[in-house]
Amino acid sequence: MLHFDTVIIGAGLLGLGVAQRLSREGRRVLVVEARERPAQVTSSRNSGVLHAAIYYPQGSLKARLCLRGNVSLGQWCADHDVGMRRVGKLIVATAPEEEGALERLLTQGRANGVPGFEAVDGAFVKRLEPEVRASAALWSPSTGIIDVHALAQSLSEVAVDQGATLALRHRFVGGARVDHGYRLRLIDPQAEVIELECREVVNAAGLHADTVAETFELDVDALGYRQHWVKGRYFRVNAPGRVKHLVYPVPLPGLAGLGVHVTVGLTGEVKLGPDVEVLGQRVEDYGVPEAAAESFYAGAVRYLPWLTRELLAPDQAGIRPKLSQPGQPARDFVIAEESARGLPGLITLAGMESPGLTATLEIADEVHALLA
């Protein structure tokens, strides 16, 4: 029987972040990942944005951990040669009736402590982005973009260098409480069952965090851990370098998400997205149909007047785990130690959507504190 101090289920950015944090102190850490490589699902299928904590309710985990993570993850990237650039973000109003929403966002961002966050006029926007149409805007200089794959590699390398073990192509299939810890069952690449024991378990299973929680007999519906899969598609704009900053529209009332926005890559590529498609079934479908370009064009041409339908081409898609259903208020992260439910040393991470990437190191610190 194999024995570890801590087993982490899932080698996305959060699982890897927790692994590097816990292995730093000599814990025997095992990271279990069903895929052939780390960070292949939610972690790598997003905008790669280093957020500034503008949108989240004051005092929420999302606000606090994002604000701190903007600094700590930026420093990690500098220390480990991970590509990162603070390109800044514009949130633009294209008509006077949208400018009231800018005031509300400015109040929210300043309440959260976002550094340098300010209201600017159309002339400011024109200086930064001559081809973006805006009557007024908000400017966030601390927002940036990150090479997500390099970040995952750096977290993995640090964790392994500190003694953590990474078990790729190993699928978690069950767990139960035993004396002094947990007994887990895995399926290895040869389809053999492996049993091991550990003192602590961190459920960082991303899209499947709620089903993993159920294997430990947690009532995920009663606890509010049930996740709903929401797909976000992206279209590439075949005009590299034409936009140099992140550009977001004013979030429209009743819209699930932040609206179709512009993201830029470290090498100058320009994308629109993501949109919001609630999936009725849990199927990892990452297709992006050509016909969806119409809605992306309609959403972005309001502030990119030069955009044409012909410039758009299907790009990637991702799926994010949301705790709230359409029409319900947004939910905060769940970072829970389950002693109150008879499962000491079990940590549940659920609803790990944006700004989970930005908060990677801070979520790891939260987990460490709960296990300490």
Ligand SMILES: Cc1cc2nc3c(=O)[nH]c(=O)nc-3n(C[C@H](O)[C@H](O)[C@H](O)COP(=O)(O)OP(=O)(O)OC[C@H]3O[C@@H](n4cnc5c(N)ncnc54)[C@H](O)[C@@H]3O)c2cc1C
Second form
Amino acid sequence: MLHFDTVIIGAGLLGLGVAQRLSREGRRVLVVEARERPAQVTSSRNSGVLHAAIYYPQGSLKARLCLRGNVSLGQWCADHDVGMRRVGKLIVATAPEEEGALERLLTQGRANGVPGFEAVDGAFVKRLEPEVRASAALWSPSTGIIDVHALAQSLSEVAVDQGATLALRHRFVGGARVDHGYRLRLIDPQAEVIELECREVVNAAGLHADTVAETFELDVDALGYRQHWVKGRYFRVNAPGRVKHLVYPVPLPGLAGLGVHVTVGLTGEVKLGPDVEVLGQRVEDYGVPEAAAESFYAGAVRYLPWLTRELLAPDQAGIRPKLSQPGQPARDFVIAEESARGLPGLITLAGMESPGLTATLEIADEVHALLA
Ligand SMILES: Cc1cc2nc3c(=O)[nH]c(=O)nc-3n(C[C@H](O)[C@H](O)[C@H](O)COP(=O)(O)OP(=O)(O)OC[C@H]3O[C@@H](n4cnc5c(N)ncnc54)[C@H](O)[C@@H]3O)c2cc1C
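Next, give the form predicted in complex with the ligand, keeping in mind that what was shown is the form predicted alone.
Expanding to the full complex; the earlier chain stays at the top.
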């Protein structure tokens, strides 16, 4: 029987982040990943934005870990040669009736401690983005963009250099508490069942974190760990370089996302999205139909007056593991150690939607502290 100190289920950014943190101090760490390569699911299907912590309630994990993560992940990128640029973000109002929402966001962002976050006028926006229409805006200079593939690669390399083992094409299928730890069952690439034992388990299974938690007999509905899948689709704007900063509209009340916004890539590509599509079924369908262009066009033309439907082409999609149902208030991240449920040393990460990428290293530190 194989023995490890810690088994991490899932090699997305969060599993890899936790692996580099826990292996730093000599723990024997195994990361099991069902896919052929790390970070192929939500971790490579996002906007790649290093968020500043503007929108989240003061004191929430999202606000605190995002604020700190903006700094620590920025430093990680500099230290490990991962592409990152603080391009800055504008949140634009296109009509006077939207300006009240800007004020509320400014108060929220400042309460969260977002550095340099300020109100600016239409002339400021014109200087920065001559092709964006806005009557007023907020400017966040610490918001950036990251090469997420290079980030995943760097986390995985550091973890492996420190002695962690990465088992790709190994699917976790069951776990149970045994004396002093856990016995886990995996299916290997030859479809054989492997059993192994460990002292600690970190459930970083992303979209499947709730069903993985159920295999340990956690009552995910009672605990509030049930995840609802909400797809976010993107369209490419065939006008590279025409917008150079991240540009977001004022979020509309009750909207589960931030509104159709502009994300820019490190090589100048311009995208719109993600939108918000609640999935009735748990199917990893990442298709983006041509017909969806209409709503992207309508959402963005208010602040990109030169936009035409012909400039839009379907791009990627990702799926958010949300803890709240449509219409319910947004929920915070769940980062839980399960001793109180008779499962010491089991960590659940649930609801790891945005700003999970930004908070990667901070979530890893939280997990490390919970296991200390
Ligand atoms: C549309 C969208 C846009 C986003 N934009 C941003 C952004 O701009 N900035 C930001 O900070 N955050 C953003 N996020 C959030 C961010 O992408 C996530 O928080 C982060 O990627 C979550 O990483 P993860 O490791 O939890 O999940 P994943 O990347 O999904 O990793 C989980 C891994 O677990 C594996 N797995 C699952 N079940 C098993 C099993 N039984 N056995 C073995 N392996 C298993 C999967 O194969 C997968 O590789 C966005 C998310 C979405 C959906």
